[in-house]
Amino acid sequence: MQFAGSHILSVTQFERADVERIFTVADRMEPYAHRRRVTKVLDGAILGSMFFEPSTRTRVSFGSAFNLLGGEVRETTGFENSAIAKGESLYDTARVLSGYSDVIAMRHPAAGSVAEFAAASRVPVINGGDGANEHPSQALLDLYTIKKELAGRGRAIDGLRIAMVGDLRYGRTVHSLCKLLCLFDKVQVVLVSPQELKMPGEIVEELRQAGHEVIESDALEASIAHVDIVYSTRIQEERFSSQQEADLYRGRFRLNQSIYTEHCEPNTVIMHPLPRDSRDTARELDDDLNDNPNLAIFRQTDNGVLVRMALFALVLDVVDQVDRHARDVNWYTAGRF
């Protein structure tokens, strides 16, 4: 695809070469994300950060990525802090705020809303999650993490064995990740969920049409026995009609160190898009996994900054200028990574 000036709304925009291009640029961002170098390539540029749904990692990660490229961030969080609460349309909001920004990162609870906003925007828009639909930058950072974790074992994404566990019906992160995996070869995907929270049928069919082996199951232990990655998700309680309905499924698939040791291969990587639900009734990833070297959840969050820096650099067409606007840092950074 032509990245410069483009919206990033769905992983379906990408060919395999596009994903590999993003990852190559993300690799080049490491000195800046790890605070060994400073670049001001986006000095004077403004990111409009518009998050109409609760977010910590995605919102702060987008902002940090833009800051690390030298740009500034202007935030809108929650409907109550925007003119949308007064009845303003997405069209009008997009026309106004795109006049104040050079690029916009947006999250909204309604599926398709970010694309609707982007259609009226005068600057590129990056989808930070639209309801239960998609989360393209999360899927990219997840796949980038998988690539890096497997590379340390002499493996590639082709031939991957992955188990996705939990709320697969409403989990937009796994929806987008499955669509990205369709660009690769000979992947085995084990989908572990309650019957009521199964992966949408059209996504399962996409995986099979891509030539992948797909297994659907509601048995955790047997499903994680022979995979490279266990990708766990929380119950998306905000998508349910009531707290009581969400509670029916919370804590159904818990992974702890004992289950991991008994059922997983020794180097199985554990991933989660976060936040993990650490309440006693949930604990999809128990705290006793924190010292497990194969727990990659915090490496995922670090990789999110790299991938989002790459997206900004590509969309604003500054990839080849980053190093020319760089210098060494002048503060203490040892031991950060």
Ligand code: NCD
Second form
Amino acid sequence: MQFAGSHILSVTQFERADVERIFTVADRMEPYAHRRRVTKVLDGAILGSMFFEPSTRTRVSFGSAFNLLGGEVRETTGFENSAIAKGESLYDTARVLSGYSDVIAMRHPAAGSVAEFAAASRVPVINGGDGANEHPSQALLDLYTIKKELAGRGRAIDGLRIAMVGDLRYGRTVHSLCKLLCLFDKVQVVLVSPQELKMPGEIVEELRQAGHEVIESDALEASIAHVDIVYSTRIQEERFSSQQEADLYRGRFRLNQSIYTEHCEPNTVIMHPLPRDSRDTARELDDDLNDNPNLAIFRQTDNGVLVRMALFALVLDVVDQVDRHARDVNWYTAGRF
Ligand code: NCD
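Taking the form predicted on its own as the starting point, write out the structure of the form predicted in complex with the named molecule.
Next comes the full complex, and the chain you just saw is listed first.
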């Protein structure tokens, strides 16, 4: 695809070579994300950050990524603080805000809303999550993390064995990740969920069409025994009609250190898009895994900055200028990464 000036709305717009290009650019962002070098390549550029659903890491990491490239961030969070609360349409909001920004990152609770907004926008729009539909930048950072974690284990994305666990019906991160995996070869996907929260049938079908093996299960222990990655997810309580309904499923699949030791192959990587639900009623990934070196959740969040920097650099077409506008940092930065 041509990245310059494009919206990033769904992983289905990528071919394998596009994903590889994003990962190559993400690798090149490391000196900047790891605070060894500073670049001002986006000096003067403005990111419109519009998050109409709760978000910590996606919102802040999009903003940090833009700042790390030298740009500035203007934020709108929550419907209550925006003119949408006065009845303004997505079309009008998009026409207005795209006049104030060079690129927009947006999250919205309705599936398809970010694409509708993008159609009216005068600048590229990156989907930061549209309802239960898609979360393309998360899928990219997840796959980038998978690639990096497996490289040290002599394995690759082709031939990957992954278990996705939890709310596969409403979890947009696993929807996007499954679609992205369709670009690769011979993947085995074990889908572990309560019967009522299964992966949508059309996504299972897409995986099978891509030649992948798909196993659906509602038993955690047996499903995580022979995989490279366990990708755990939170019950998406905000998508249920009531808290009581969400309570039926919360805490159903809990991974802790003793289950991991007993059932997983050594060095199985543990991932989660975060936030993990650490309340006693949930704990899908127990805190007792925090010292497990295979817990990759905070490497995922660090990688998110690299991948989002890569998306901005590609969409704003500055990849080859980043190093030209750079210098070493002045301050103490050791030990963080
Ligand atoms: C996810 C999301 O918002 O879909 N969070 C994130 O962006 N890292 C997952 C979740 O909220 O459970």
